[in-house]
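One chain is shown next in structure tokens, namely the form predicted alone.
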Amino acid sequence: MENRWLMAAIVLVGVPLVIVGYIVLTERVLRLLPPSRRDGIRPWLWLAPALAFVGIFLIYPTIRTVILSFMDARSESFIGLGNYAEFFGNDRNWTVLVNNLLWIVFFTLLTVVFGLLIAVLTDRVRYESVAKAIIFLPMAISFVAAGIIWRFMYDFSPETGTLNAAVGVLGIEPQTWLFDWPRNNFMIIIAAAWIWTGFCMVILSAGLKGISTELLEAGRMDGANEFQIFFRIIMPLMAPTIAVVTTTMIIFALKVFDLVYVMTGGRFDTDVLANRMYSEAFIGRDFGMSAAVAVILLTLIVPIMAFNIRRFRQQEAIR
């Protein structure tokens, strides 16, 4: 107990005078060089801490991380492509892939679908907030909080199963939810979906609110129906946005790790790349094979995120 009291006062003391210290060290030494190279010299002074961080907790971590997918189990010896052709050449992988392009698709299109869906719908009503609050609460969930509550409704037992209680009321014998693919895997994008909705819709209610009222009063005036005016006003201004949370979910169903551990733990061919690359590490001790795994997942999101930033880039230089 006194050591964490001795860490709490370490961070909540230290912490901010190392933060003044570093002010305080940082202008004295530029006072001390010339005034015309003060200017070119402070921002790289102030982003000094910030790229450290990056450098230590990102970039050398992603380096070393390459390094050993070229090496063996315990990261002794050099083995080249051998765990990525191990990896391509074991079936079970091949079904990680499948799960992931499933995740793709499906997750994408139900966040993305319902979130567009419940925006345009909740748009300037009088229960607006109240509606877009109660859809946004899972989001305060944890995931693995979240994946727990998912997976006492899947439940065999009617008795604890929500969804097979709802089932037996029509007469339906109760299902395994969780243990049949690929509907094992739909039943937990489900899940997801539920949690990731309220994001979406969030970020589509906010782009679906910067387009003009008059704009598309003007299209109702030239006789168009609320089907046209969605599909031929709504959805071409909302491209933008639409386009960067389509790509958001698609680096989320990528990388999917917390429900798929706690509901199933990659069982009943539900395993997804980020659990393999878990339990490679931890349950394998294959550290080679699990830094492999690291790398195609960083491979398949690197492009992805690309496309963000130059979306978000000529946004900004259209504004």
Contents of the next structure:
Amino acid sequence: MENRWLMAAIVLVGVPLVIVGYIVLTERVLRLLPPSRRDGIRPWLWLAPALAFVGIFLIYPTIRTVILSFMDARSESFIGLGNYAEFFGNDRNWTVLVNNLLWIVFFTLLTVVFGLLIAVLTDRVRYESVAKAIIFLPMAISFVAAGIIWRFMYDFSPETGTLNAAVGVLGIEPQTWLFDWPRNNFMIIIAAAWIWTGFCMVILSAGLKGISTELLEAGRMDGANEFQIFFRIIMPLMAPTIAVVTTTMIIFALKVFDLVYVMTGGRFDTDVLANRMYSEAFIGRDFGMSAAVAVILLTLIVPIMAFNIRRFRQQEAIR
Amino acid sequence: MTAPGPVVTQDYAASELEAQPRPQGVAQGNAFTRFIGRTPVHIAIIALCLIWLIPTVALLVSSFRESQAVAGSGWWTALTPPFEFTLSNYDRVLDTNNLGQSFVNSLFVSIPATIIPILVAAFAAYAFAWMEFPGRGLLFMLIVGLLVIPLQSALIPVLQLFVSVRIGDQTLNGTFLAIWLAHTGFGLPFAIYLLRNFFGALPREMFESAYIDGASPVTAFFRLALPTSVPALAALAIFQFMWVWNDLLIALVYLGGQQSIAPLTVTIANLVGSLGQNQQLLTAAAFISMALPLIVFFTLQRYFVRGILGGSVKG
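Structure of the form predicted in complex with the partner chain, please, following the form predicted alone?
So here's everything in the complex, that chain up top.
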């Protein structure tokens, strides 16, 4: 135990010293070179630690995962497309894909629509900051804690389950919210949207503040009502921001893990790709299949990656 | 304001959570009719806020109730007299379920895993922002691409790597060092991206005049870039801290199943399956894990928001 305190101290003091020392030292060495050569070498010295980390922990492993996906459970021999054939040949895995699709559509829809709605509504009142802080608050909560919060919300007993108590008031029998497909998926999606709507709200609200008041005034002068202002002026101007938020939410929907792991563990047909990948590797001990699931996930994300890079280049062009 | 790609805004002051008083459009009519006209807006906002608060309040109230009370009646009944609150759930999870140790472990994981990536990223970000080199654009595009790489696609090879590296009589896997390294690697693209955007927005003249005065890039970095980017560094630090503190997957995979070094998220996720009859203890456990992020959130909210606005997201 004392060992770990020592290790923490070494890391907290040592790592900054090493990194700063490295930069200062390389600068000394650069001084020995002719000035014309310095500026060509320096950037690479500054990038080296970061590139090493990114190479070792992201690029190499991702390539390796693609290779592993063509190998057997113990990564000993190549089996071609065997893992993929097995994955797509299993009906249960199609449920997983459908679930991720439900996540993409409904999680994104809920977070973006509510984020936009709350951003627009709170823009009109004096207690904007308080209201936004309340919506934003779940962002600070881990998915594990959020999973527990919502397990209690969905509890079967109307004595403890807030939702069953609420529908009980309307005369509806207590429901097993997390048992029946596809409703259980929607229930977990609602919990996730509860967390991430605040994120969308913050970005959309910043976009909204960027729209000039004069423009909205001019619209009102010309007799546009509030709905026309929203759909004809605000929405088109917000389109790029909405696109950014939407892609971010889609990526989240594809990668969702913790919440499903805590709320159902993927049972009752609520499994998703990221959880499937985890259980194939650490419960099924099949690294090949697990890698194949990861590659499927990655493939689904590639179009969004391309979209982001394209937007980034446009953004750099106007910089 | 509506920059494409992950959102980049120059004017952060206008985008934080604080209310931005802006002239209202509905200028006709007197104050009373305006108030009536706004009533639906107020009702909608208050209803949404209540819906958003209920889950957290339910957890908080339940965590202070006796186990029989939790099982037998709704948390809302505890809001009316007689008030019967207790700390027994907290006592029990801290004593018997290792939550205290896990809290310390979470700090152990989070603090180095916040500091290391920021340091490593800062130099790279500065190089991307203010140094000329061939392939700069292409390399930075790679970083933008890596922002969305699911860490699932790197999980297993990194695990195999950790298992193959031996320190003395044990492998790197299952040590704090492993999880610090993993979080640094996975967190870097976002950190580099965010800091590069902040550094890049600093005025060019500032660096030019420093170089004319004979400052080296090292001096310019430490004396100009870092001090003027404190808000950005704070934003990144909070973001990374929250991300690491709340992470379950990386801890689950690289810290193994050892209870003695498990952070809060892992311990609590295990409790979900193992508590059986004592499910109400989960409320106290969850709240212990939320306490620190909530304090950070309430005190440093504006930096957190800046982090979101200054970069895209990871997750």
